[in-house]
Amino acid sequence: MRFWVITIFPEIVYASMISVLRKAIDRGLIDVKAINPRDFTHDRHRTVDDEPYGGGSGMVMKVEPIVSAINYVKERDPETRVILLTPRGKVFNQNIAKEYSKLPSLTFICGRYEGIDDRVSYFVDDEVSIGDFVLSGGEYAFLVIFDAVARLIPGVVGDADSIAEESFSDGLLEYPQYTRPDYFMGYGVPEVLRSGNHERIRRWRRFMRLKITFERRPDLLKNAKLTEEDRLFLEAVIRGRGYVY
């Protein structure tokens, strides 16, 4: 899969290509290219920003260099979907990550300063936000989305089962994880996980996913795919009966 990033700070993008993602790049599973809008300017200062019309503080990124960068990418990769990273976009989630992971190419536009000339929106396919907060630049939003999308591409993460059981994979939060030692400062590992009974462990993990989601993110349950067993577990949670062995 191909990732293009339109940014005036390519070094932020490339410096973050480490660990699993670096291995995926080296194996040819994904490709990342940063495109600097300054390369499409025509003045000796390589200016990419200007004062906003109507007055106000700060500077606004100019439309011409960004659209020229978009066209540069599209000439080389006509299949790419162009995404503007903006607080007013739809909020990114796991379903969008799954959708994007099935595409051949994505192009992300990273803003800086007080924002981007609004006319850029006429040249993009999607507008996406990662949440209701302010960042110094779109590069950090790109890295969040890139990590979430890339790890869904077959072969990027070694254990495919681990992806299937992660938080939000089916609308629920993940179950608690433990490792050695069995006891630490009075806190122990649940007995069921040390029992060796795989069916009990499966049921406990499913129950805990439902319990944690109900307690911390009940809004997720309305879209979760629940089985009849899940509904019985939830009834036990609601009634405060705890895990039913």
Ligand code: SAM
Contents of the next structure:
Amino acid sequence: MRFWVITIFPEIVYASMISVLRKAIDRGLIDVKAINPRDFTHDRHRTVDDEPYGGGSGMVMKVEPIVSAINYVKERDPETRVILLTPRGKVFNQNIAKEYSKLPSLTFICGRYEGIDDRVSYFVDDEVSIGDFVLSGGEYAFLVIFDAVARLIPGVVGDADSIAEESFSDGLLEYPQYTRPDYFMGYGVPEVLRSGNHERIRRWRRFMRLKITFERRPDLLKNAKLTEEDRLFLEAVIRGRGYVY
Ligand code: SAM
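Since the one above is the form predicted alone, can you give the form predicted in complex with the ligand too?
Once more the chain from above appears, this time first in line as the rest of the complex follows.
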């Protein structure tokens, strides 16, 4: 899958390609290219920003270098989906990550300063935010989305099962995980996980996913795919009953 990033700070993008993502790039599963809007300016200072019309503080990124960068990418990769990173976009989540991971190519536009001249919105397909807060630059939003999307591409994460049961994979949060030692400062690992009984472990994990989701993010349950067994577990959770796995 191809990722293009339109940014005046390509070094942030390239410096972050480490670990699992670096391996995926080296194995040819994903390709990341940063395009600098400064390369599409025509003045001596390679100016990409200017004062806002109407006055006010800060600078606004100019529309021409950004649209020239978009055109440069589209000429080489006509299939690409162009995404403007902005706090006013739809909020990114796991469903959008899944949708994007099935596409052949994505192009992200990273704003800086007070943002980008609003007319850029006529040249993009989506406007996406990573949450209700303001970053100093779109590069950080790109890295969040890139990581979430890339790890869903087959082969990027070694163990496909680890993705299947992760938080949000089917609308629920993940169950608690433990590793050695059995006891740490008086806190033990649940006995069921050391029982070796796969069916008990499966039921305990499912029960805990429902319990944790109910306690911490009950809003997620509205869209979760629940089985008959899940409904029984959930009823036990709601009634505050313990569960014998
Ligand atoms: N003045 C803008 C506003 O109030 O909405 C904020 C501009 S912000 C300082 C600079 C750039 O960071 C934005 O153009 C956008 O690309 C990126 N950015 C900031 N917060 C973001 C968020 N929550 N999601 C995605 N991108 C964000």
